[in-house]
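In structure tokens, one chain follows: the form predicted alone.
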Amino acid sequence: MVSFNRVFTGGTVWTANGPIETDLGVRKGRVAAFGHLRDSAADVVDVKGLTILPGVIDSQVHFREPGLEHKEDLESGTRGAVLGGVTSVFEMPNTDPPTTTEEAINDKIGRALNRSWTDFAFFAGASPENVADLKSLEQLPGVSGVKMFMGSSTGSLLVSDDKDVLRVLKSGNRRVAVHCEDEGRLRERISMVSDGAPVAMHAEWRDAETALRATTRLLRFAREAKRRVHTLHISTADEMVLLRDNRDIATVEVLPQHLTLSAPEAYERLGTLAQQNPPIRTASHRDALWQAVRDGVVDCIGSDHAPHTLEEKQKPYPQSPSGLTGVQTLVPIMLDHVNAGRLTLQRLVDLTSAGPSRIYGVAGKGRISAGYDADLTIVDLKARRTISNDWIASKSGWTAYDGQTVTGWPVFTVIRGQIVMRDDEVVGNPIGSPVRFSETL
């Protein structure tokens, strides 16, 4: 008798109770049972020797559509995601036009349907002009929350004045994701690089104090507004000290690149390909981020995938744009850190699945449990592979990790029980649908 649509057999499954060698049965897109199930399925997939992790949620990507499709679009960005073992993505609002209205959000959802390889959600961008609309925007289906840029944005998405930051935080209930760089300090110091400079000066212009000032201001206003905030891509030791004392109101993200690269070596080797906001910093900051990961201060890891073409990136600094690719390399890079002993696999699962789900109130994702979506990132922890530009699906066609050999590689990507990537090949057609959130159900 067939009881399951599909059974994955022979692997080690990271359940809510920890790793178990068991079969995993899927019925109607959801996890249905564990045990000896291989005789009860229409389709049996042998994953002997592999490890089945909860589907990885990349909660910070920039897929550039609409308006900047020459760099990336929703199809190419999500194709790269599933090739890298990512099952869901939350996409940022700094597109053209920016995602600041209900019409813009619905347009993005319409563009993603039948083209997105992953499940997806979109951030509503905060601006001084749309504050009155934020509470309704954050409740729309397919919206992951509100994103606020305190620095490093242009046009209407920049929210730098204290009064506007407070207005945004007082408008709505869901967690606000925030880019913390102090715009006033950036403007004061722009002369350091404006006439041309070595790209390593990027980290001097956008120094640790620039980040710390913005994060300090954010926490003060978050308490005044009684609003939960999520601090994106934290890059400094100084901020981690501050954030560990504000765990009741602020959650914390770090990026693989800030855990992996360091100045000045990254700038010497990669030039402007290492340029991003906030910058790659010295090894002392990187070491502090790892300590915060070990101490539990960090809640999640996102890629901040922000592609630009090689032609754009090769412009002389500071005309070169900031941003690295990353959605496709998140899993291999972090598995390599696991194999190097820098964190446990259990901690990685928390950072890439349970953490994003907890922060944003995701419904039915984030762990392998009965009744949850059967989103699975199935990896070979022993596979030794070399990351290359040729493997990258992004329209940009490059990665800062080109030529880097890693241990640990995604073999299957499974979304709601459907295999969408197997052995470095996408499978079938794009099946992505909007992520559901418990706070908006």
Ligand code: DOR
Second form
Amino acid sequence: MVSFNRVFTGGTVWTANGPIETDLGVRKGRVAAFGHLRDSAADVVDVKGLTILPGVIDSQVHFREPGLEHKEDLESGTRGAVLGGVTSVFEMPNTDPPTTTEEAINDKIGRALNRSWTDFAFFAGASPENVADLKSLEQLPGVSGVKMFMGSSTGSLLVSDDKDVLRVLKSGNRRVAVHCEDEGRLRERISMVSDGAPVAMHAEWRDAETALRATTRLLRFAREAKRRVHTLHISTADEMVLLRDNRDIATVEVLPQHLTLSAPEAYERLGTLAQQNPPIRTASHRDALWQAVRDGVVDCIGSDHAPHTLEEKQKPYPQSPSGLTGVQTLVPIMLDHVNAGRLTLQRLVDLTSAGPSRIYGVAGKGRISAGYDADLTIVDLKARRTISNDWIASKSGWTAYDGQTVTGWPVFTVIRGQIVMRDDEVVGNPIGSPVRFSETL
Ligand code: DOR
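Since the structure above is the form predicted alone, I would like to see how the form predicted together with this ligand looks, so please show that one next.
What follows is the whole complex; the chain from before opens it.
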């Protein structure tokens, strides 16, 4: 009797009870059962020797559409995502026009349907002008939450004044994801990076104090507004000290690049390819981020995939734009850290699936449990592979990890039971749908 649409057999499945060698049965796109199921499926997929992880949710990507499609678009960005084992993405609002209106959000959703390889959601961008609309924007289907830039980065979105930060936090209930760099301090010190300055000065100009000041202000206003915030790409030891005392109100993201690269080595080797906001910092900050991962202070890992063309990146600093690609390399780089003993696989799964699901209130994704979407990142923990620019699907065509050999590689990407990547090739059609959230079901 055929009771499942598909059964994955022979793998180690990362269930809510831990890793178990079992078949995994999928019915109508959802996880249906565990056990010996291989005789009762229309389609049996042999994944012997592989590990089936909950689908990776990358909750911070910049896919540039509309307006900046020469860098990336929703099709190329999500193709890179599935090639890298990512099953859902939450996309940032610093496009052109920025995603600050209902029209702009619906436009992005329309563009993603039939073109997105992953499931997707979009952030509503906060600006001093749209504060009154944020409450309704955050309730729209396909919206992951609100994004606020406290310091200027790529694009025009900025909420820098105390009164505006507080107004944004008082408008709505869902999670506000925040880029914490203090705009006042950035402006005061911008002369440090005039023409001819070496790119390593990026981390001096946008220093640890710049990040700490913004995060300190944010936490004060979050408490006053009684609003939960999610602090994006935390990059300093100093902020981690503060954040561990504010776990009731703030969640924490770190990036693979802040855990992997460090100054001055990254700037010497990669030049402006290592330039991003907040910057790559010294090894002592990187080590503090690892400590925070191990202590449980960090809730999730996002890639902050922020593509710019090589031509743009090769402009002399500071005209070179900030941002690294990363959606396709998140899984291999982090599996390599698992293999090197820097974190456990259990911790990684929490950071890349359950973590984003908890933070944003995702409905039906984030773990492999009966009734949940059958979103699976199926990996070979022992495969040794070399990351190269040729493999990168991003229109920008480069990665800071070009030439780096890693242990651990995604072999299948499965979205709602459908295989969309197998052995480094995309399969079928872009079937991405909007991610659903418990607070707006
Ligand atoms: O380096 C960065 N690049 N940091 C950001 O916050 C934005 C991003 C981008 O969109 O290029």
